[in-house]
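What follows is one chain in structure tokens, specifically the form predicted on its own.
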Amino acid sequence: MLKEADAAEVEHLGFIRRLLASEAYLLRDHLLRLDGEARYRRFAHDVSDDFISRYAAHAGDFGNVTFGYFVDGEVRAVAELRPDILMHRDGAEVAFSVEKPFVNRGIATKLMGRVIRTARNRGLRHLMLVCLPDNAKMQAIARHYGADLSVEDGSVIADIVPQEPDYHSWFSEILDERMTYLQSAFDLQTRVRRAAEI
């Protein structure tokens, strides 16, 4: 288990990449490590371990894209892009979760940047972030990216409008996609080596 003091030491080793479909268990393990408050903020209600396991198993359905912040082969923070494919709209919902030792380090802001770039390249015109009224951190991140905030049914709704894609956004994503598979292989080796040492 990563301690608070250790998080500061390994922060510089973290990087962001997309989770592959075969890595749903990494999302599950990350969500299971969240404490009760973080789970409530992520799902807007209390959830069980069983709920999280079922949720993670289907996180890649319907064109959803999940980005993870990796440290030493493990996911420590996540941003999920969930396009509104069923309603045939040009929007998507965005959701975040960060493990306690990694909060207040700018990780969610970086994850949001990656999500926005992906949304741009997929032609999505609206990113909706729903959070609790007391979640000032997520509201600040949304404002950082130019979101319009409103209150509906006791929740804060942030609407972010991505720019049109350009050469830089396309090229950056292509490069990141190529690195994703290489980094995934390294991460797997790290986890296997660590398991063998236990």
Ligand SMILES: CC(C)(COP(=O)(O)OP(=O)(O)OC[C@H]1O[C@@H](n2cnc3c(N)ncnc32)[C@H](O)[C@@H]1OP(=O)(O)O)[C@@H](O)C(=O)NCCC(=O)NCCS
The other form holds:
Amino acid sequence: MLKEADAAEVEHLGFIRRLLASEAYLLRDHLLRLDGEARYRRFAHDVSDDFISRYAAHAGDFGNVTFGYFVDGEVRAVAELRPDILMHRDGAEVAFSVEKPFVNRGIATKLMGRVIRTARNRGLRHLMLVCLPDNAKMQAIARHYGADLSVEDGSVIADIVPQEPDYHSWFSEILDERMTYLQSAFDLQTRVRRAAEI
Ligand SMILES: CC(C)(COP(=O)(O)OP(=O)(O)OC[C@H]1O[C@@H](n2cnc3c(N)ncnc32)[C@H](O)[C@@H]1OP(=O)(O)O)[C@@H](O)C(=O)NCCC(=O)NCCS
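Return one more block: the form predicted in complex with the ligand, after the form predicted on its own shown previously.
Let's see the whole complex now, leading with the same chain.
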């Protein structure tokens, strides 16, 4: 049985919401703050700042959905859902990253719940997550949501099968979407105010 994050969660002073297409720079800034090891685990290879900037520029491409964990207007963790149009028409890839000061607080687990609900509501049948074999935390999170784990080409692949959408999954997403735009305006205000104080 898959569990889902509740709507508009606020915890550890943070707030989970979808990033708007115009907020790709927040994903970039978050990924740039990851240390070398976290970058390696996220992308399965070493990545430069330039690579991250080019990668993040596509965050708002059609079909992509990125959820951020916001603290004081900044993104401190993300879950990225990228439709896998070439390989599986009804599938998507998911990836996670949490900045070091925020790990082990259940944030990635909550983000996964949000991503699964989005996948349900879009009729996706498979969520694929690829991680390194020694990434026990990521695998624990995938198992938490009932993933099937297999090893392919030296990577662990977790396949999560979302349930069919229902009234609750639709309604809670609609409610969260309303908060997304409101919260995005507050977050921008917070960042502008902080920049003016420097
Ligand atoms: C992996 C990562 C996303 C986890 O984020 P997080 O917010 O710290 O994870 P959570 O706190 O939600 O959950 C951690 C889970 O791992 C478990 N865990 C913690 N340490 C563990 C360990 N050494 N071995 C096994 N499980 C462990 C926790 O018990 C928890 O599982 P539970 O909820 O079932 O108890 C984060 O460490 C990260 O960004 N790593 C770098 C990027 C990355 O590895 N991305 C994954 C590939 S896309």
